[in-house]
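Taking the form predicted alone, here's one chain by itself in structure tokens.
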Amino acid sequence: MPTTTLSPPASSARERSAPEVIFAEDLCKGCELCITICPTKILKLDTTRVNSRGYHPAIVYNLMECSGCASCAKICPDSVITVRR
């Protein structure tokens, strides 16, 4: 099952490290609940492609702004999002 793992670029110890956000893209049904709940508004649907179920999957487009709150993972009805700090 394809997944997308986004990790922050290497940074110095003084810079804030962004969490790792993992989407099981083939399970995403594009409901946009994660997009709605995200306090930093860094999620969107990837309208350039569709997953194996025929939906546009959600993606993180600005990982360095992610606070690691995991609200997206908590609200996802299909448990397709994992946030690691």
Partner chain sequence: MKTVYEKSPGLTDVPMHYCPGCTHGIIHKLVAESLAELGVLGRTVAVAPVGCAVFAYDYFNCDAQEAAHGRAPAVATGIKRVHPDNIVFTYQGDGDLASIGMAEIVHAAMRGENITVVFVNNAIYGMTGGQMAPTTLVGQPTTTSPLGRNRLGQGAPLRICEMLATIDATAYIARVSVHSIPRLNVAKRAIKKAFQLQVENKGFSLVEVLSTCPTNWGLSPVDSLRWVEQNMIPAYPLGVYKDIEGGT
Second form
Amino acid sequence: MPTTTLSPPASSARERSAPEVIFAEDLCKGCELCITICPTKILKLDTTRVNSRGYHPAIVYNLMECSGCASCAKICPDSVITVRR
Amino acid sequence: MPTTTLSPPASSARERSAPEVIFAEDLCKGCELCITICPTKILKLDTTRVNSRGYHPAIVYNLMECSGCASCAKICPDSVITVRR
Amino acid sequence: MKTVYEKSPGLTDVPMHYCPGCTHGIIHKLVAESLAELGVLGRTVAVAPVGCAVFAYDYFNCDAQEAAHGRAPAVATGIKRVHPDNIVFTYQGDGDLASIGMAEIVHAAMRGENITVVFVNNAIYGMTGGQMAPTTLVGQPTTTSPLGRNRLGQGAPLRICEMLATIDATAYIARVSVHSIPRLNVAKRAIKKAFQLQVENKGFSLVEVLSTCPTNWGLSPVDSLRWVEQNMIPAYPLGVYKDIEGGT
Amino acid sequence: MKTVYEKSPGLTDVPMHYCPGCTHGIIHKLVAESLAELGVLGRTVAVAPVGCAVFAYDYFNCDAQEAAHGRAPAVATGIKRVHPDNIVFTYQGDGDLASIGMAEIVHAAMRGENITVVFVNNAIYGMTGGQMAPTTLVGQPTTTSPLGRNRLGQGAPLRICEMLATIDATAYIARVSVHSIPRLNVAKRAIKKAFQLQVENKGFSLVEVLSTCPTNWGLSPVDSLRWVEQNMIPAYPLGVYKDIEGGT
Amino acid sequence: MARKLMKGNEAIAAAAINAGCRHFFGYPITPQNEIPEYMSRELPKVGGVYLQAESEVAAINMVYGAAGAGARVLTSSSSPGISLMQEGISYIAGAELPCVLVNIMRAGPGLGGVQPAQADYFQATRGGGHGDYHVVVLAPANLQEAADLTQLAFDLADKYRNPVMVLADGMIGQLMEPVELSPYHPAAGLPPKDWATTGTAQSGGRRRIINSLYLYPDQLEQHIRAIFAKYAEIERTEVRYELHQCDDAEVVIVAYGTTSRIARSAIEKCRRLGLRVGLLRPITLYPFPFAAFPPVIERAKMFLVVEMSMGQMLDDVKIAVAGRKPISFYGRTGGIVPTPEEVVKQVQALLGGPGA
Amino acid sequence: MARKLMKGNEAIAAAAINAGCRHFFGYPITPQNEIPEYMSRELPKVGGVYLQAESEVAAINMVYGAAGAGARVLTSSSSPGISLMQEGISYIAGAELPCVLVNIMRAGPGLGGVQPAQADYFQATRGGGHGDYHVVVLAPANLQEAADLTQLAFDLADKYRNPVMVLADGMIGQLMEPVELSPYHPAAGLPPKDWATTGTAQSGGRRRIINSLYLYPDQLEQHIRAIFAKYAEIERTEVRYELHQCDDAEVVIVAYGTTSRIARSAIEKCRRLGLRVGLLRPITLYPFPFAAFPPVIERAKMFLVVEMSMGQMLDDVKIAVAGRKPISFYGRTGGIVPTPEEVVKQVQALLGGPGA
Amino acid sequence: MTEARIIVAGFGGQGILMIGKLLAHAGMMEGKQVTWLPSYGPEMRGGTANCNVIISDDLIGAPIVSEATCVIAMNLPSLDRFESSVQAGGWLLLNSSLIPRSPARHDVQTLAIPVNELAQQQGSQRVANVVMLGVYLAVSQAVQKASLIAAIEDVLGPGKRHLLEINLRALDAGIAFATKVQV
Amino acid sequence: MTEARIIVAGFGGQGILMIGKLLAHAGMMEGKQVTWLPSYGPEMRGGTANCNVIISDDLIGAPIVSEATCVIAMNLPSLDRFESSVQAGGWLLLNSSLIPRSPARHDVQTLAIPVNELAQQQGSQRVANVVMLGVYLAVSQAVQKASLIAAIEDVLGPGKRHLLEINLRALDAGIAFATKVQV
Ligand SMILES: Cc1ncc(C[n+]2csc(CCOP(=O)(O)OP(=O)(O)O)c2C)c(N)n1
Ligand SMILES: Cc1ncc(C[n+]2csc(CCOP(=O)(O)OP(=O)(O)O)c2C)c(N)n1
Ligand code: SF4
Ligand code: SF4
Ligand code: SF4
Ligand code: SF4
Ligand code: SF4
Ligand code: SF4
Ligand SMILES: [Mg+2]
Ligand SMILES: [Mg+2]
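What would you give as the form predicted in complex with the partner chain, now that the form predicted alone is on the page?
Full complex below, order starting with the chain above.
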């Protein structure tokens, strides 16, 4: 199953290295629970494409703000998300 | 169904006329609940005879002591007893 | 002379088949008296259980239906929904109500079904010869718990009143006993009240009556009353567990 | 970098069939994580219900049996009595547990059966397309209560924790929710504790989890979480209803 | 009422209400949920009662109570749910109560699947419950018939004081066809329900008892023989079936409900191929139309039983044919509906070639 | 073990324990209470588990769980209780689990009575539950056989992964006869229970699933056909019956269990009257001994089916005889056990006179 | 072929079923075919009890006794109910302690035994059933006395060994009574 | 005898079942025999949907369509699944807005319609199904346009009367598209 890894750009200027938030994208059902629950509001559905199941998948659009709290991963009913820090 | 009426002897000297305690004798199963519950302890099984169902029936042996409280009648599971006062 | 006590017109002339001294007979009387006193005999439908009271339809002086084992509350529901003006009650043993009929009693209570349940708890299966019931006391021997009910694996007595009192739509839930005259008088009042509430469309009412089974307890009828007092009441506290009117 | 969160080894690779955002999936995760963390996956047997979770046997990474509708506690009892060392749990919906399976759940609790019950209360029959459940809120419309559940005649929601907590031989009874991360963390601890108690042979444990049914509630998954918080929790107070260890 | 496009489940529900049914007790199960859903919507509008029972066990016992109280009462379910009702059905038959049961069959055994099947024939016709009794079983093949038979079911139930089952499968439940519900008039001469528990004040003080317990075997035997006397009458007078192109048929297909429609299409194809095939369609499964067979046996070369099961009505056909002609069986199961083409192939194989 | 005077119910219970049964789940009902009572007394002594379920519905589902976990497990009940088990039995057959069921039949329908009857034949042999499945049904006629067939039942269940029912009636349950339980050895070659849910640690990590749900009809059909392949083998290899004095019999009585004993006594009386009467006694009711019939049909003039019912096995006899010889039926029901004298009278009537 | 077909009937507490069991047990010990069949069901509650026993050299078909070689009636209702079941020439044994009437049948051999009194003489009413057993043994010789004694020993077991003596006395009393009247 | 046998298939939310119902309804109003059969069961949850419609002058036997006179595929999985079900010479109507490939069958008449775009042009994606209906009407003439309009009116009822106009526009758009390409 193809996964999309959105790790921070190598050129990041921040002190800390941003966490990794990995989506097993084809499992995503676009339910938006992760999006709602994320305390920093950095997730959204990518409405420009559908995954193999026909859903717009969730993505992180501002990983640098990610606290690595894993709230998104915990709430995701389909175990789509892995978080590393 | 034959019933045994044990009313007080007409010659009773007492002021008050004693209550009536009437047994539908053939319904009696000789369970002794009435005997136990009677506050004045004036009931017993008549072990000298059996009723049509094969049980020794309950009787009052000292009606004059009867308070007419109807405890015996109330407790009798088989509605054998009628009390009048 | 006036009659202080006589057989209730709520009972038929059919002699009861209960064993000598079995308190099923006493409970029948309290129910019959209540119905007669409330003047509702002519519009009452009894639902008989499977258990020693299986012939209740022969004894109560009203219409009756014989239900499958445990299903009396469902049958009563069917009757009541067709004729809401009928007074409908079930008369059920502890095996019937607390074992096989658990779902039916809980759900009748949940619906606030406007029926009355007379629940005769004698801590044993009388009819089938003395097997363990959900209400059997811990340590009490029965033919299927020959060494006494073992809390480990067989659990502790199910207390129906306590359980059903947690259900919103119930109107009246009480536990009574008939082992003495004062208790019997309380029991009578509770049963009559349960029916009164039904007459008033107040919803589900249940009276649990602690009862004896001299035959399967292996005790005399008199000793059985004592056993109720000394052993059952501690396990099954008497009292009103729910009263929609707030009273006791 | 260390992994803060990844899919639990307690789950298989089979993608779940639940509707988007249905919290059944979250609850599966909490159960799977608990089993994995306790190290008992290899000796666990799951009992799947009939309901939306009917395929639970495909998802939990352990042995499993599929039970008839409502009978999961009986099936679990059969398994546990054969292999007392197995960790046996049922995963049941509210129709399954609180309606058709009422007798089975009450009696498993009464026996103090050493099993764990995960009770997913979404106030509706999800699988069959949104019919009324015993747990449906008063006023909530469903396909079989189109004008909303009417307290009169349909009763009020059955509160399983409150009811089962009255039963002696139960070890742990709690109600939790997964509508927010703090609540989800509490839920996780409750579920894990319930299994821990089983490992320690403490007897019957049940965790009721308030859950969503976006599809049949006609709400988005996100709005459904809000509905749980605003409507279900008031009717179903969260908390620990029984804890044999006395804690909360 | 004009022709209306309805789902089978709805047609059955609407017909029940049309026939005066005012009480429904049931429990949801696919593929019959449109029946309770329709009832929950429509019954209150006509002063009736829809009650969702806690289980099928409870539902059938509510039906018992309501029937005993004199109501026209319906329950519906699908295969596993009907299994749970077996004790209750036996009680209802034993207490001689009229009621209508609907089984929209799905595939078994066990949880099985939700697709159409006809594998509850044995259960329906042989009494899945204990003891000596029968349920009258009506098997519609289209939705108009589903509606009509549902109404008939209430009449038969009342006439004979016996449960009557409408037995269909998921396809008939889910299908839409035009249905016309004409104004309903109960059958003439239905007996008064002077046995129903309405309270003694309503019945001049005579106590009415609904019961199936007879502790003395001679009384119970007498009771059962009286019930079987009714069955004998039902077997004499209530048999229904349809013969289609049997006059010249070499192969007679025996099929009911959904499979009879498949068979019809297959027969059309066969005829076009020059194969002489006919259809004997039982409409009443109990009483089974044994009497329809002798003339057909005379003329046919052989029989082909088609069912969505591993062979259940087959037993009755064997009894009916009594060894006089060969019988073949073609069954699909597990939720598979056979195609007309499959049936044609069977016929071709039987007649030894693709066409005449 | 020496011959011991035992009640039928106890003989069955003792034989089950002798055959390695260590788990019993049941609910009290007359006339089989001696089985649970014996089990509650004796199972704990051998490390087994007796558990009184809250109902027959729960009991059969406990049996399902225990069987799925690999145990030799028993439940017993009587007619109404068996009706309540129908959904569960269908699940057990669908999930291919081995277990033994005992039905000590009483009179139905409904609450009926507690005296002996054979009116659950349909339910037992036709699957009272939904869907395509069969229960293997063994019908003992005496207590030694009751014990032996109970032990066989466990072997057959394990061999075919299917429920097996011991079907007897209240008379056999209550009767005392000498019974000898010899040391039991399981049948050779029973398959290992490598499908039982014991935890993946016990099975090298392979997950084991007990299930009867197949959402896709083609998979479900395949599953059912696999089960029916087992049934075909059972029908080939497990048929059991007894022929008694059939060689020269003009009238062959077909009867099982209690009625076969009555028939035996009747035959003795008939023979003394010079009437040539024999007995065909099915021991397996499913698979029914169809194969036993052809030679008997050849020689006999007619058949007389005797049952304690209104005629149920009669259907199978009709199928077996296939119209080649006339069949009469004599049934008593409601708890009445026919006397040998009644049966003799029937034979006399059939043969047109009191004796030869 | 010899076959004893016995009906024993009476009140619930009279040890009716035990008479039957002892006979069947004794028969079994002699290698015979035996059956014992009780009446059952809830109507037995506190009511009547009866059982059918067959002791035979051959396989036993119907275990229900319709034509009895002997009916033992321990009370009046039992006589009323089972008198007609004795085969012509068979035995009808009555407990005259509780049965005031004499039998209507004249084609059978009748013996009226005051078993309660005889039992009381041995020390207890409770062995009335064993007295009757002795009578039956004497008139029928269906089993041997030794077998019956062994059966009684088995049934009493080690726990009730102390009751053996009174039971044997009761048995002998029955035998003696039967022998005396018959002579 | 003329008989239209149609399979309509697509996603859950595409109004698949409605296309079929409108056709059946229209057929019924013309006095024809009609059947409408949906797929059902829990696997439908959020997944695919399809229905079979038959409109016939004669009694309809099997309501399952195995040899369709027309298959309407509203998405790719539906084309994959039902392409083989069209009878030779029958129609295969594809929603080219969502189906990237062309059909493999060459013995059938094919029309690829961008129904989503066409619907959007009428004001809403939600009437894509009605556009397709218009196309089917034009190529098949299975029912009359007037019947279909009446059917749409019936289904909308008084409550949704305001939606009638857009639906009629969508219907016409479908008819126009079909007429244009066919000429
Ligand atoms: C389905 C079914 N299961 C079991 C029975 C047998 N049965 C009859 S009464 C009874 C229990 C009676 O106990 P209880 O309800 O406590 O009533 P009691 O006799 O003690 O008054 C049982 C198990 C039955 N008749 N039907
Ligand atoms: C005996 C029986 N009755 C009914 C059904 C149909 N059925 C399947 S799931 C279900 C209820 C599901 O609701 P719930 O238990 O609340 O689970 P959810 O789907 O909401 O998670 C029903 C009634 C069945 N399969 N078997
Ligand atoms: S880990 Fe926390 S902050 Fe980062 S995306 Fe997930 S929820 Fe948002
Ligand atoms: S919670 Fe999971 S399934 Fe839902 S949108 Fe986020 S990643 Fe996708
Ligand atoms: S009325 Fe009272 S005092 Fe008189 S006998 Fe009865 S119990 Fe005793
Ligand atoms: S209580 Fe009634 S039955 Fe019992 S002894 Fe007294 S009168 Fe007789
Ligand atoms: S068996 Fe027990 S409960 Fe039943 S009538 Fe006798 S004493 Fe009463
Ligand atoms: S129907 Fe409801 S409970 Fe079932 S999976 Fe969908 S959202 Fe979840
Ligand atoms: Mg009881
Ligand atoms: Mg739910």
